[in-house]
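Next up: just one chain, as structure tokens, the form predicted alone.
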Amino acid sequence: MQITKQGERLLVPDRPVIPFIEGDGIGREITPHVQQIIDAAVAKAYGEKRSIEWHEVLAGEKAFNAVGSWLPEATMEAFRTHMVGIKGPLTTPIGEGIRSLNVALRQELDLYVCLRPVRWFRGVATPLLHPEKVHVTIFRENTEDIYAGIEWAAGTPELKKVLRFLQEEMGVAKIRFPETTSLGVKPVSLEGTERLVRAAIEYALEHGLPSVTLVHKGNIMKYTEGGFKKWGYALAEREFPDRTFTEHKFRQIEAERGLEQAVEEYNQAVASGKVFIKDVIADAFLQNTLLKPEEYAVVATLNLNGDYISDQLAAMVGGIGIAPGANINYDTGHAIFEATHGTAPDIVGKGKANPCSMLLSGVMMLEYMGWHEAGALITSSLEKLFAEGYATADLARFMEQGKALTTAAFAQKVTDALQ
């Protein structure tokens, strides 16, 4: 049966059809194990009452070899129809075809939020002294900024046309080497900003989290990233006036009535459970997350910033191998959950692939469907195994008493621990 959306509610049948893309490279190894673990968790949590009907759809090399298309229309239609899906890592074709399969999926379904929760599992080795302080959920804008892909290569007729327009009609004189320059344009809109920031604030409110931080480079890019900051604050104050307190408002009170009054109103807001909306410049944020990560709960940011931020935070808790991700349109309900790493061709077939990124994305999928009990079983299983030193080789080699397991052996260990 199909998952549907009615108003604000996702309607999930007891036996939903979930489209999945196996993925390229190690995707072929990790995907069956992830399905095995999810099926076992659902059976443990709900008995025969609930189950998932997996429906394979094609993308990447497997699709190209089978039907001559990197991303067949049938795959897109399956995700449109069934609302929720999951995918392994995909190879992006070099020199031909789609610029990026992942970007194409996100753009086609308008999956405007790239959701990346980052947390530490006890036992996993990290470069931090206190990785337990890292518990951040990133809302990365997924359709604008560099993901719009508006570029012109140096020396092309299109680039020369853009240069003429900029120089002759717009009076731009800052392009130092026009003959060898390539150009790109990054669109950032009011609507794109508002729907992302709205989703981040609603997430913080729903989960009882203390803050949403707008991360930007508005000190330099004043109308794009600066607009993101300005529009984000305006949305919070307009749509959530009784449930948020903004740093923008704090500064206004400070200017009008003094610092003491601003601090008093801030303290009252925090005590009453309001979400504090603040902002920080992107480079300062990257430093701050290393020095004081506990100050950040939910982050809302543009695409390129979010790319850097999500990888750094993942490294801080042990690496991208345990970093889950989802691409979501909260308005339509469409969502694709995914492994956040690449296809790792160097370890294909060696039994070394780590399924945890895709598996934890599967946990996110279960939570999105409202099947929290099944998701919690998987998370608890991983917590137990990591604490005991069990992991695939990429993680085990850095653990104090790491016990390296093959992909299949680790997946079986996770499945057994569900019981």
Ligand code: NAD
Contents of the next structure:
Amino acid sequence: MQITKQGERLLVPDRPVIPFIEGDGIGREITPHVQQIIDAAVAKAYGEKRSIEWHEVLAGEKAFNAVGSWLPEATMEAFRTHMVGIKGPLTTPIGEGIRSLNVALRQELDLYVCLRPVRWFRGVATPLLHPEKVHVTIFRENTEDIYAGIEWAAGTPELKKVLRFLQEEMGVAKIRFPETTSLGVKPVSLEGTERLVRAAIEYALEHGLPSVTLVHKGNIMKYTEGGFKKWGYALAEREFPDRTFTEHKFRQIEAERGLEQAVEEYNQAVASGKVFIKDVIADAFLQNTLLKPEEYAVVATLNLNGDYISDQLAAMVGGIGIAPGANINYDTGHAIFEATHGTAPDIVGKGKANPCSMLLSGVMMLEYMGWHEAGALITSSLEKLFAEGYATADLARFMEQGKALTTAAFAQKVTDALQ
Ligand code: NAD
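Same protein, different condition: the form predicted alone was shown, now please give the form predicted together with this ligand.
What follows is the whole complex; the chain from before opens it.
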């Protein structure tokens, strides 16, 4: 049975077909374990009533060896048809037409949100004194900004053409070294901003989270990053007037009726459960995440900021190696959940691969499908094992009483601890 989208709702049958890409390198070692753990959690949560019908689709090296294509059309078609899928890491083809298989999948399905939840697991080594204060969900824009990849290299005829246009037609006189300059274009649109910010606000509302923070560099890039902030606030005030309160509105009230009135309205809004929409400049945000991470719940940001932010926050909880991720189009319902690391060629076949990035992406997938009970079983199993010091070697070696297990032994422990 297929997962479908009806209006706002994702309709998930009891036995959905879920396409999966096994992945190259350690993908072959982690994916079967991840599937077994998910199957065991679903069986534990729902008995015979629900199960996943896994459907393998090919991509990467495995696809190239089998059918001579890095990303066969049948794979695209399967994700298009079945809506929700999961993938292991893929070898990036060298010297092929495709920049990256991941990018191709995201573009084809217009998966405009890169979703990265960040939390700490007790027991996992971290550089922070209070990693338990970090609980942030990042909505990183996935289709615009630097991701669009519009660039011209110094010295090329294309660059000269763009430069001439800028200098002669647009009156740009600020390019310091025109002879040796490369140029890039950073597109940021109203629609692109609105769909991302809307998804972030809806997520906060659905999960009962207190705030959405728009992170930007609007102080410098006034129309792109500044536009993101302006359009984000306008969207919140227009589409969610009864369920959000914005910092923008706070400032307006303060200017018109004084700080006391603004604070009173803010307090009322918070007491009535409204989500506070605020903004912060990206560099200040990175400092604040270290100094007062508890102030952030959901973050909405553009592509490049999101790149830095995702890795910093993951590193803060010691989780860069196990960080899960998903690429989602909340309008069509299409979503691909994925391991965020690569194929780890240096440890292939050694039983050292950590399955947690893909497994936690699987948890995100179960939650997206509304199968929260099964997802929660896996999360609490991992919480228990990490707290006891059980992990694969990459994590165990930094834990105080770490007990390093092979991929298979760790996966078995996760399954045994599902309850
Ligand atoms: P990598 O993430 O594969 O490896 C970096 C380091 O982290 C290595 O030392 C590796 O052993 C370790 N590591 C990664 N995942 C691990 C896991 N699950 N358990 C334990 N240790 C783990 O990055 P790389 O070496 O730069 O890239 C290798 C290949 O993967 C390249 O072809 C690259 O293009 C591809 N890649 C794919 C994706 C993806 O499909 N999402 C992401 C990044 C890199």
